[in-house]
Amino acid sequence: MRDNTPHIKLFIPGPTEVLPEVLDAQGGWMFGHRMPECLSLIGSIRPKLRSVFLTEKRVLIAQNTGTGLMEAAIRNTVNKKVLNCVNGAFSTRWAEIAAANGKEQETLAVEWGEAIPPELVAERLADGSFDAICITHNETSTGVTNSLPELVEAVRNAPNGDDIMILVDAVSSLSGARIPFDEWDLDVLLTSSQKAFALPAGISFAAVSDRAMARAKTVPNRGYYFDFLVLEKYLLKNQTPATTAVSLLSALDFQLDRIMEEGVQNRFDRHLAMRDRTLEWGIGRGFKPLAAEGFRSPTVSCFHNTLGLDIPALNTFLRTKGMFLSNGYGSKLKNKTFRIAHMGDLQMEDMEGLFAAVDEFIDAQ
């Protein structure tokens, strides 16, 4: 099927490129999620899943894309109040899981294209009332990357600081940047398999701390399939609690292997080279970051379409090329902002390429 299909290589934030090798590694004989097979996979995959989070800790495994875990997170951690960072689509989603499993909030929100200065959650923190704080590390609809060692910080800082669940989304940016679980104390660290993994959609994965888990334990109706708990116990037989995508797991542990050979910090350094190649030629034809210098993402850039192009039409022509770029999203940025993925598998010629056939519609305008 694969090989009568037309590739558009994918240079959008999610779901991302994904090599025929680790698409190949799904074809494999079926085996049930109880066998010796499934066990074995599953503890093969756990320590190079916490040497990718940077963690001693656990990292829970789930049948799901990342807004799953954030639920999950919400649900497990929070018994009074959450303060939910918003400076873009995604981070707003914290807010309407909270608000959808009825937990007591409050929204922290700044302008789109801004971070979230550490400055204000410690004064939003101030009266002791959150037990939980909810951000999002990278603002997939922006490009912006929030300074998560400050925004700590500034949390375990307030007067009941070690008592406050940090919660952080990191759906596009875990294994394209740096995010060092245990050094930064974090509470829970998730993602999903579709953006810089580079893998399939479907599975998501999330560092808890030991704080969480006892955090857990005290919070009534954590719900069914979501209880950390659970997860953790099936979690240390190699297991999952119910039936587990086995075939994305056989993906999971290729890609794993391959981040290990490339070497994870060598993986983040790859990333950001691609990032700063994308600015460089982004910024050198006229077009604007909407992030400012210093929170720009290693994973996607969101560029101002100061140039005026009209993008449905460049992606048409882009398809001419085999590839394909992302507009801006939602009411708010779609037509006056763009963005370009440079994460996963994506390669530096690879962007090169896509830069290549962007000026040659621009020249043609």
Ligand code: PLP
Second form
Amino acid sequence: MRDNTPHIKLFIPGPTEVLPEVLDAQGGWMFGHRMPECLSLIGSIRPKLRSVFLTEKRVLIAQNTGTGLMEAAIRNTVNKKVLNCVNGAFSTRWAEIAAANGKEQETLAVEWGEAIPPELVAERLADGSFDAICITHNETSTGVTNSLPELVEAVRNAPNGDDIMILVDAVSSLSGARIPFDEWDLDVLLTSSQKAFALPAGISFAAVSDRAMARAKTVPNRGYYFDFLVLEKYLLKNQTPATTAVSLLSALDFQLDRIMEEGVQNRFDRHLAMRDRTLEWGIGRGFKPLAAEGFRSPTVSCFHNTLGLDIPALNTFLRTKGMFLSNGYGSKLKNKTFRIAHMGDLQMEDMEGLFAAVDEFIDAQ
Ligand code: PLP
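Okay, that's the form predicted on its own, but what's the structure of the form predicted together with the ligand?
Below is the whole assembly, all chains and molecules, this chain first.
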């Protein structure tokens, strides 16, 4: 069936391109989630996931997209009050989730396109009233990457720094960017399958610190489906609490083997090289990146539409070439900006193909 469907190569920041062999890895026979086949599948996945998260700690596997794990992170770790760092559309989601779960919260907001300044974090945490902070590592709406080591330093230097859970959304960066969970002393680091992992959507992963697991024990009403303690109990038996999405996990296992073969550092470096080339092309054509230098995402670049291109028309043209990129996010940025993802299994030659097609569109204006 796939052969008869036109292939549109995705340069959008998720869902990303999935290689045919990865799609095919979903096609095996079914097995039950308490059968030895499933236990050995999850047993094979666990150490490889830890290598991508650069952690010796647990990496929980959830069978839903990343938003579910954002909710899990809030529900399992916030007893007192959470500080939500907002610098774009996806970081706003942290605040919405905290509100929907009845958690006391405050927001530290800066302009979309800016990074969160560590000094402001330090200032807000100085009174010792917070027990968690939410940070979006890579703002997919603006192509801004927050500087986690500096933000973590500001948190840990707060009067109650060691009691503050650092919850990080790396949905659009993990496996495309080096985020060493243990070295950077994070508490929850979560991501979705359909971004830099280059898998179909539907599963998500979170590294969780011992400190966050200890906190979870003290938090009432962690919920049923997203209770970290239950998820870990089953993970330790190479199981999931409810029915396992065996097809997706089979694709994950296959993709993790590919990632191990490429080498995680090589994967991070490939993303940086594609980012640098995308910026060079865009700036060369007269487009200004939204993110300031030093905060430009390794997985998605967002440019001001300085040439006033008709972005929907550009995409209509690109479709005829079997490609698609992303308009700006939401009413604030649509048509004023556009985004090019350089994420997952895309290679430099894919990027060059896209640039040549966009050049052709611009030159015909
Ligand atoms: N956070 C970021 C930074 C995202 O880019 C997205 C989706 O694009 C999400 C969260 C939501 O993730 P999901 O759609 O996997 O629930």
